[in-house]
Structures are given as structure tokens and as C-alpha cells.
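The form predicted on its own is given below as one chain in C-alpha cells.
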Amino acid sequence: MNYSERLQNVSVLGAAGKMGSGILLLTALEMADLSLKPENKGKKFVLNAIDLSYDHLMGLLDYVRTQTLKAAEKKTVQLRALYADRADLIENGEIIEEYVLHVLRLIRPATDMKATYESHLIFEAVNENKALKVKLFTEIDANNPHTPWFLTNTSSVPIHEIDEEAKLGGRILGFHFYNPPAIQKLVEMIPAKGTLPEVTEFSAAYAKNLRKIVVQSNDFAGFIGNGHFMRDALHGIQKVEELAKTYGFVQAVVMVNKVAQDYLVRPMGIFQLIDYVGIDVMQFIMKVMNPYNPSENLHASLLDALMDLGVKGGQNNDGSQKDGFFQYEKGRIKSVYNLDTKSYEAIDTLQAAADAALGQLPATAIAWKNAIKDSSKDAKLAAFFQSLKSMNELGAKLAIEYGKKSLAIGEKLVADGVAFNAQDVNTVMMTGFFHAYGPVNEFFN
């Protein structure tokens, strides 16, 4: 079965979710383009969108329609070539409209797993729960006569365990998109020890056609991305717990968040990032990873406490941010959660006090949005971090300590064989997390 044949009947599990919707969109566009090639004319292409809620699936179709329209408007020259045999399509608007309809015709929304029983390829983007994944894969494989391949979007569960427990015989590979899949360029590809070579080859071709940057990780819980992020977040949480003894919890959160963003030159502070991912998701991933790392304690009591109070973070269906460590208004932080009072406090006064406690940034400071566009950023970052090393202010000391911890985490991922090399760690953090520089660097030596 060649590449196009493998993509003639595909199912996406969890298709209406945050990750699944992007995976479905990208796959729908790839299938549509394949089906319009002369050699595939007349062949039937089917994309099953599987989710629990039919209402959510209807919302998925609206999302696909909107995004396909945007994609079509950017590739009218390519579409004219694909529709060269259609004399009835003259204007660009007509071609674009036909393409959008073509993509939508491929999709079959369903809440019944039976729709997957004819698929050659299964994308899975359900909860980060090994037992659920194994259950779904086992059911599909038992009822599907085509010995399908499985690409799981898991960001933490070891692939070989799913393979062994679902008895897939190597027909599985970790294919971890970053959120949102339609925009993010990075994919972590994780073959298990028993993954069939042809599954890996197909997945690499698929990623290339989607114009993704692929970093291969070894099959160890958390892989590269969460392997670094979870430990990086735990360091931030530890610093809050230490600083809270002097400054109080809410001010400590604001201080560490500012250090992670402004002093480490990142797109957002560590607690904003935790809110974006979801406190509940963070807690669950740490629970997955912790048993595989007996020499560490990948657990945060602070996350447990917030979960017990119903403070979960994450995102609403419209993409807006839910309340977590922070409360947001039009994407901006407006207040901070106080564990003691179980309420949010306005950030303005807290931020002023935090800034005073941290001290002034040096004149060499560079903002993230400027750094990522600057061809000479490495020299400017080196000068900035060198300035921080020479300062006695609390913010500078916290930043250097945080930078060294981030470096140590990255080096350990390589030493433990999770990442093949330091460059892979840096690529994941720069591409998947939009950091201005990789954690394995010379800045903090």
C-alpha cells in the first residue's frame, strides 16, 4: 500500500478536541490535494471525524470550513493546476469555493467507533490516558480487517507500552503535534523499539508534506518536550514556594512569572504557560512521567491544591484562556489567584511590589519579541546574561539560577538518551515553545 492508498480511508479519534481538530484539518487538506491529482481521480477518499459529541463535531466542520478557506486563498495557483480540467471553474473565487466544498465532502462526522473499522490509518488525539488509548486501539484492531496503522498524539505515554498492551505488532508510532497543530511547525516523532520501518517512513513523508519540522525522540515517558517543560515548571513552582515565605504566595507567583518571561527572554512567563497548557493537564502528565523517573519526584503539591479548588486553567472552545494561576481579560493578566483567600487579587499592586523586589533589568535587556527577529540576537543575549551575572539584585540571581537549571535539564535529556543530541533539545524548545534560544547553551556556564 503506497502513501496515497494509506490516506484513502483515515480516522481521527478525538477529532473535535483542541488537538484533534487541527490534526483533522491538516489531514483533510493533504487528502484533498492527493485526491485531486490525475492519478487519483475517481478514487474514494474518506476522513472519519470521531468524537463523543455530535454538537462538537458540527462546530468542527465550521472550523474546517473557515480554515480551509484561508488555506485555499493562499494557494490559488496550485489549485488552478489541480482543477485544470474543470472548464466550469474560471474565477479564483469559484475555484476556492469548490475546494472548500471538496474538503468538507471528505469528512464523515461520527460518534460511533464502527466508522473506524474500514480505515487504513488512525490518528489518535484523546486524553493523555494509556488505558483509554489501549482500549480504543484494541477495539479498532479487533474489528478492522485492514491491519491499520496508529499514529498517537500522546506527549508523555511510552509508545512501546501501548504497542505491547494493544498487541499492535509495531503498527504504531508517536506523532506528537504541538498546539495548535495547524500553526505550530514542530512534530515530535517517537518510534517504539518495535515500530515497523514502513510506519516510520510513511510518517516522515506525511510530516514533510505538511511542511513540519520533525525532531525524533527516543521512547521515554515525556519525550523531549514535556521532559524539559515539566521539570522547568517544577523549578518555577519550587521558587514560588521558597519566595512565598518572605513575599507571600501571590507576589511570589508574579515575581517568578516575570523572571521566566522578561529575564529569561521567553514569550510568556512560566505560570502563564502552565495556565495555557492546563493545570489539570500538567498534573496528569507528571503522574504519567513520575513512575519512570524513580530518582526524581515529578510532582507538585501546589498543582494538587489548585485542582482541589477547581482551578484548572486550559482554554475554552473559542480559544480564550480559562482562569488558572492568573485571571485574564482579552488575553492579558488582570489578577492572581490567592490560595489563602481562595480568590483573585488585582495584579497592578502586586506587579509593582514584585518589580521593586526583583530590581531593575540592566540596559542590555532584550525583549523576546525583538530577540526572535534579530539576526544578532546571540551576541545581545550573551551580553544581557553576562550583565545579569554581575548583578546582586534578586531578579538577576533568580534568572541565572533558572537558566542554569534549564541547561541542566536539557543536558540530562541527552545524557539519559531521551534526546539524540543537544540540538534536538534546542529545536524542540525553540520551535515548539517559541523560546528565543535553546536551553543547552553557553550563556549560563
Contents of the next structure:
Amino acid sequence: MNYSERLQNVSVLGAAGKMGSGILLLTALEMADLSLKPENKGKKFVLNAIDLSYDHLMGLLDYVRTQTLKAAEKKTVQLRALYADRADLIENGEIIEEYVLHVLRLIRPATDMKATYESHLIFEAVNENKALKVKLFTEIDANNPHTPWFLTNTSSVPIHEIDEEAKLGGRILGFHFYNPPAIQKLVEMIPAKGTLPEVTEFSAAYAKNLRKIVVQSNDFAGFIGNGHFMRDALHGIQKVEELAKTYGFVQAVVMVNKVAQDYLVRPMGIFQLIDYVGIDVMQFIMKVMNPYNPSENLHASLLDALMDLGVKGGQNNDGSQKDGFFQYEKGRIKSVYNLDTKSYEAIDTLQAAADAALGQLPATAIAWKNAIKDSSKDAKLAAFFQSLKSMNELGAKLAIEYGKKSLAIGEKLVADGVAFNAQDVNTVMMTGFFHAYGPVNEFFN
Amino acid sequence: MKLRRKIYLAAGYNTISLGTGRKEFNPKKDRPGLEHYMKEAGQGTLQQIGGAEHVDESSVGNFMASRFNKQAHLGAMMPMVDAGLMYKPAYRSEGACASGGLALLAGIRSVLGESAEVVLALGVEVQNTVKAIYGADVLAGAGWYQKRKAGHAYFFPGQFSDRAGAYAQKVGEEKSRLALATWFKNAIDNARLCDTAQEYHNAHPDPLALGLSKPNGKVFTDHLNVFDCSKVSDGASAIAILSEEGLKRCGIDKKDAIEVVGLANTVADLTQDPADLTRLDNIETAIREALKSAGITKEQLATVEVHDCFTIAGVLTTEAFGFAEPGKGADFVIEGNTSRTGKIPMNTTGGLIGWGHPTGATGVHQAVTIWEQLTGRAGAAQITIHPDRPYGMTINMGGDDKTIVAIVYKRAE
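What does the same protein look like in the form predicted in complex with the partner chain, given that the last one was the form predicted on its own?
Now the full complex is given, and it begins with the chain already shown.
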């Protein structure tokens, strides 16, 4: 079975979720483009969008339609060539409309797993729950006569364990998109030790056609992305707990968040990022990773406490941010959760107090949004971090400490064999997390 | 065309050319529509001629409001510009991107025919209502519809890319690219001097380098990059066409007017491909006819507004003029002859590339620019007009060298 045949019947599990919908979209576009090739004329392509309820699936087709329209508008030059033999399609508008319909016609929304029994490829994007993944894969494999291949979007569960428990005989590979899959360029590809080479080969071709940047990670819980992010977040949480003794919890959150964003030149502060990912998801991933790292304690009581209080973060279906460490208004932080009073406090006065405690940023400071488009970024970052090193202000000290911690985490990932090299760690953090520079660097030594 | 009466133009007005590049432009927010532009430009001219009661007739130039704005019948929108135009004649002319030129011509004919002493000519186009990829469909209406299927997604960039490709073969890839980039640079330099220009806010440190970007046929066209193309623009321009009596009626001094001393309007068969991709035969004919009608030579021209919808059209027009031999237009442009300090300054406020190209308005905008230059009103963009070379000229093109309106002017005496 060649690449194109493999993609003739595909199922996406968890297709209505934030990761699943993106995976469904990208797969639909790839299948549509394949189906429009002259050699595939007349062949049937089917993409099953499986989720728990039709309520969840209702918005999915609207999302696919909107995004496909944008994609089609960008590649109209190629689409005109693909539809060259359709005399009835003359204007760009007509061709784009036909393409959008073509993509939508591939998709079969379903709540019944039976649809997956005809698929040659299963994409899984359900919860980070190994037992659930194993149960679904076992059921499909028992009923599907085509010995399908399984790509799992897990960001933390070791692939070989799923392989062994679901008895897939190596027909599985970790294919971890970053959120949102339609926009983020990075894919972590994780072959398990038993993964069949042809599965890896197919996945590499698929990633290339999706124009993704692929970093191969070893099959170790958390892989590279979460391997860094969870430990980096735990450092931030630990600093909050220390600073809280002097400055109180809410101000400490604002201080550490600012250090991570403005001092470490990142797109957002660490607690805003935790909110974005979801406190529940963070807690879950740490739970998955912790048993595999006996020398560390990948666990945060603070996250447990917030979860117990119903403070979960994450996003609503429309992409807006739910309340977490912070409350947001039009994407900006409006207020901060106070664990003691169990209520949100306006950030304005807290920010002023936090800024005063951290001290002034040096004149060499560079904002993330400027750094990422600056061709002499490395020199400017070096100058900025050099000034921080020479300063006595609390903010500068916290930043250098944080930068060193991030470096140590990156080096450990390489030393533990999770990442093949430091460059892979840096690529993951720069493309998957939009950092302006990789954690393994010379800035903080 | 013979001019049996003296025809004057005065009281020009340009709105800004709105689109990407202007700080006011936000594609995600609502923008002014046709009505806004027609009112601003129309009223801008009416204020300078003592009001609508002095106007006998309105002549509107517009290409595709019927698709961009789902609005045809623009002549009947003139009383919205000013109630004083109610129950007076008004109409719309269409000749693709030469619609503005045709509107001027229609007004000139009315004055020549003595059915009007004062005509308000107004060109308008509001194109940012659709994304560029759909706008390309609308603008493709300037070509023969039977050719649309085989054409490029960006139809007209595709047509002129073919011309640029043929020209590169003729003069060499490197020289051709440098000429196109130089044309772009001149356009930006000039637009930065004109506060209504779409590229007025352009602050790029090295426009020539941008212009030298290698075209990428996978996402755009094979031989033109995006800098070679005029942008999508919203805008309107207006100017009054007057007889001697009209000048008196409006209280306009001759020194504040320009005189139409020659003109030509030529069309070529829309269903036929160009015989030679490296020549603009129809423009060449119109230039020759217009200069002959004015009784002057090209050496007497102080400045020219040429129809550089694409940089290659600008370069080829220097050859159509005879300023350069066939195949030597690239050198002519590279040597700086068309820059604002060159032998024959072209498009002194940026032209279609730099000022903008609200398609149906462009012909009128060109006339306003020549009026400003010849009467000393061009502000920061003003060039020196030598007394021995007092003439200005506009060349307005519809489609790929299909409808041309060429007009020769001098300052009125």
C-alpha cells in the first residue's frame, strides 16, 4: 500500500477537540490534494471525524470550511492547475468554492466507532489517558480487517507501552502536533522501539507534505517539548512559592510571570502559558511523566490546589481563554487569582508593586516581538543578558537563575537520551513554544 | 481629434489612495465606500469652482463598481455628491482602467459640442471590498473572457509577467530586473513626496532591493514580483473641464488652469493577443496621434504620467514613446532618465505603483497630477517646468494595451 492508498480511508479520533480539529483539517487538505491528482481520479477518499457527540462535531465542519477557504485563497495558483480540465470552473472564486466543497465532501462526522473499521490509518487525539487510548486501539484493531496504522498525538505517554498493551505489533508512532496544529510548524515524531520502519517512513512523508518542521524524539514520557516545559513550569511555581513568603502569593505570580516573559524574552509569561495549555492538562501530563523520572518529583501541589478550587485554565471551544492563574479580557491579563481569598484581584496595582520589587529592566532589554524579527537577534540578546548578569536587582537575578535552569533542563534531555542533540531541544522550544532562542545556549553561563 | 474650441482643466482634487501601505488601512475594519470617495473628490472640486450651480454636466469614470461594490448606475449618484447636480446630465464611462480617461474625454466632447461649458469629471474605484485573489477575477474583466480559463490566478499580473518574461529574453534577465526595480524605486521616491499617495508612508530603507526580489511563480507569477504590481486601491479624483466661458463663470484665472492641446483615443482588438509581447503598439499609436494632434514633439514635454499598472508597462512605454529604441528602455530607466530629476520625469507623485491605482479613477488622477505640476501646485513633489518644454501628457491604459486615452496639456495663457 503506497502513501496515497494509505490516505484513502482515515479516521481521526477526538476530531472535535482543539488538537483533533486541526489534525482533521490538515489531513483533509492533504487527502483532497491527493484525490485531485490525475492518477487518483475516480478513487474514493474518506475521512471519518469521530467524536463523542454530534454536539461536539457540529462546529467542526464550520471550522474546516473557514480554514479551507483561507488555505485555498493562498494556493489558488496551484488549484487553477489542478482544476484545469474543469471547463465550468473559470474564475478563482468558482475554483476556490469547488475546492472547499471537495474538502468538506471527504469528511464523514460520526459518533460510532464502526466508521473506523474500514480505515487504513487512525489518527488519535483523545485525552492524555493511556488506558483510553489502549482501549480504543484494541477495539479498532480487533474489528478492522486492514491491519491499520495508528498515529497518536500524545504529548507524554510512552508509545511503546501503548504498542505493547494494545498489541499493535509496531503499527504505531507518536506524531505530536503543537497547538494549534493548523498554524504551529512543529511536529515531534516519536517512533517506539518496535515501530515498523514503513510507519516511520510514511509519517515523515506526511509531515513533509504538511510542510511541518519535524524533530524526532526518543520514546520517553513527555518527549522533548513537555520534557522541557513541565520542568520549566515547575521552576516558575517553585519561585512563586519562595517569593510568596515575602511578597504574598498574587504578587509573586505576577513577578515570576513577568520575569519569564520580559526578562527571558518569551512570547508570554510562564503562568499565562500554563493557563493557555490548561492547569488540568499540566497536572495530567506531570502525572504521566512522574513515574518515569524517579530521581525527580514532577508534581506541583499548587496545581492540585487550584484544580480542587475549580481553577482550570484551558480554552473554550471558540478559542477564548478560560480563567486560570489569570483572568483575561480580549487576550490581555485583567486580574490574578488569589489562592488565599479565592478570588481574582485586578492586576494594575499588583503589576506596579511587582515591577518595583523586580527593579528596572536595563536599556539593552529587547521585547520578544522585536527579537524574533531582528536579524541581529543573537547579539542583542547577548548584550541584554550580559547586562542582567551585572545587575543586583531581584528581577535580573531571578532571570539569570531561570535561564540557567532552562539550560540545565535542556542539557538533561540530551544527557538522558530523550533528545538526540541540543539542536533538537532548541528547535522544539523555538518552533513549538515560539521562544526567541533555544534553552541550550551560552547566554547564561 | 481636432479641438474646435479651447478646453481647460482646473480645480483638481485627489482623495488618498487607500489600501495596504497606508497607516489608515485596516483590512479587518470597515472602510469608507463609494459614496464617501465620490463625495470627497466631487465636493473638493466643486468648492474650487464656486459650487454645483456652475456645473452643466457630470462625467463619471468607473470600471467595476458593479462587481466590487455591487453598484452600477454611478451617474445617478452625482446628486448625492451635491444636490445642485439634481436634474442635470450625468453618465458613467467604462473602458477598464482607462475609464477615468474616457470620462475626461466624454466631458471634453460635451464642451467641444457646446452642450456644456463646465463638466465635473470624477473617477472612482473602491476595490478593497474583496481579497486580492477575488479582485483578480473582477479585474480580469478588462481582458477577453474567453481567455480567463487559461489565464493566471492573478490574471493581469500573469499577462504582464509574460511581457516581462519576453522582455527579459530580449535584453537579458539581469538588466530587465534592474530596470523594473529602478522603476519601483522611482515610484516610491516620488510617492513619499505626495501625502495622498498609497506609498506615502513607505519607509523601507532600500526599495531598490525590494524591487530586485526574485519572482516566484509557485505563489505568484514567473517574471513579476509583488513590487512590480500596482496595489489594490480605493480612491477618487475629480477635476473640472471648462470652456473659456466656463472659466469666467467659475471665476478661475487662466494661470490656475491647464489647456488641453491634443488628444487621442485608440482601441485594439480585445480578442487578439499582442503581436509582440515586448511592444505596446496601441500606446505607441495613441502617443503618436496625441502629439500630432497637439502639434508638438516628445522633446517638448516637461513631464508625463504613464500607466504603470506594472513596472514592465512603465519601461515599455519609454520605448513606445521613442525616448528609447526598442530593447533600450531598460537602460533608459536604469540610467535615471525617468526619475524626478531625469531627462523626462515620469509619474512625479508615484504613478500607479506608488500613488496607487483605484482603477476607474486613475485617468482622472493622472490629469490632476499634470494640472498640479504645470500650475505649480505639486507641493513637495513639484518639479521644475522649463519654459522651453512646457507640456505635460497623460497616458491612460485599459486592459493589456487595449483602450488608450492620451492627452497633451500645457499651462493656460
